[in-house]
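The chain below stands alone and is given in structure tokens; this is the form predicted alone.
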Amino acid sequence: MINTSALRDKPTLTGKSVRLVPLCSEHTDAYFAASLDEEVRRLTGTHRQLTYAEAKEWCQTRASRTDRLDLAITAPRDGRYLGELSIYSVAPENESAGYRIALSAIEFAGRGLGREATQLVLEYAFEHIGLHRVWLYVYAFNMRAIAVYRSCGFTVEGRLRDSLLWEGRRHDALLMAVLRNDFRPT
């Protein structure tokens, strides 16, 4: 049975190298300068640009959204923000949800940020919210991501033909998902 608590009231999230905490407007800046990075779009498939104000707005809400979890990856030392996360799509009926996340600049990627960021959060959406399976899209170029995905348990479901059309070229994305007892805790 999933507990609707764990998602009303917003975990921080202690790891060695990253500390998830609840993303609120105090993020918003840095929130909305990734949105600019080109190569954090590319990963993410965003192709509209989000203004400034949309960003002022998104994270001004996340915290009395009691369906879904959404964390600001920063690191434990200074605060800074590294990118940000969400567990979403909460399906209580079959203990399943959506997983997303991204880091703000390609200068966190190869750290294992990502990695310990997914695994504090996988932990608590099987342990605290109850899940059984939290699934998760990514393009197939996103090797990195990927071999990320597959150490934390996820393993790969499906593929979904040329969703993406990026610069004149397509790509596929794949659904990858991980069970309560196929996670790998670190």
Ligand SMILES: CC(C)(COP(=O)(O)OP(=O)(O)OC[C@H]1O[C@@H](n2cnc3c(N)ncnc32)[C@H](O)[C@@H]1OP(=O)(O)O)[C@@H](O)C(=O)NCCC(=O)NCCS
The other form holds:
Amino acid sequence: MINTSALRDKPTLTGKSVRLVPLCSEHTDAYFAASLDEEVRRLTGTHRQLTYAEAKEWCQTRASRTDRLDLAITAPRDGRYLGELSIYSVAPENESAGYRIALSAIEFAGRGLGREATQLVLEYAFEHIGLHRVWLYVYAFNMRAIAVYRSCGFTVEGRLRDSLLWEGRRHDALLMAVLRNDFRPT
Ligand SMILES: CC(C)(COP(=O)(O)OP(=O)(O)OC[C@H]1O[C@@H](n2cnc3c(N)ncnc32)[C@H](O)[C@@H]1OP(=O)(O)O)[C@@H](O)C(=O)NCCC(=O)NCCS
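Return one more block: the form predicted in complex with the ligand, after the form predicted alone shown previously.
After this comes the whole thing, all chains and molecules, with the earlier chain placed first.
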């Protein structure tokens, strides 16, 4: 059984190096700036460029969405914006949902922030929302992301061959998922 209030009432989740807070209007400038980062765009296979108006609308409508959870990843010390993550495509009947995460710039990568953020949100997804299954797609070349997902209990379930065409080259995507019983909280 899904606890819908855990999706509706946006949580703040605090760890050692990150604080996850509800994504909202105040994050618009940082969210838009992150959407321009070339390396993050490559790693996430993002072809389309958002307009500022789209970024603004996205940030200001997140709090009212009762069917998904969009959180900003921030620094606990000064609130600096570090990225964002989402629990989306929630299927209450199946107790399953999708997950995505992107730090806002590659300079923040490799410091343990992505792993901690993923652990925090998975704990919330399993313990509070009541999900049984969380799945995601990741490009097969994104070894850092795959390492993080594996360490949080995700396993590879399938391969979507040639699903990304990026600068003339085709790349596979992997479908990964973690079940509640596979999750390893730290
Ligand atoms: C993917 C992402 C969330 C990971 O978060 P992060 O904070 O950079 O990762 P962490 O520092 O927590 O952990 C990185 C792990 O990957 C490992 N790693 C790094 N590069 C690697 C490589 N080329 N091959 C294998 N493992 C690698 C590190 O050793 C580390 O594992 P360890 O702590 O066991 O040593 C973050 O890098 C990000 O947002 N990147 C840009 C967007 C993106 O790729 N999003 C995911 C789309 S599916």
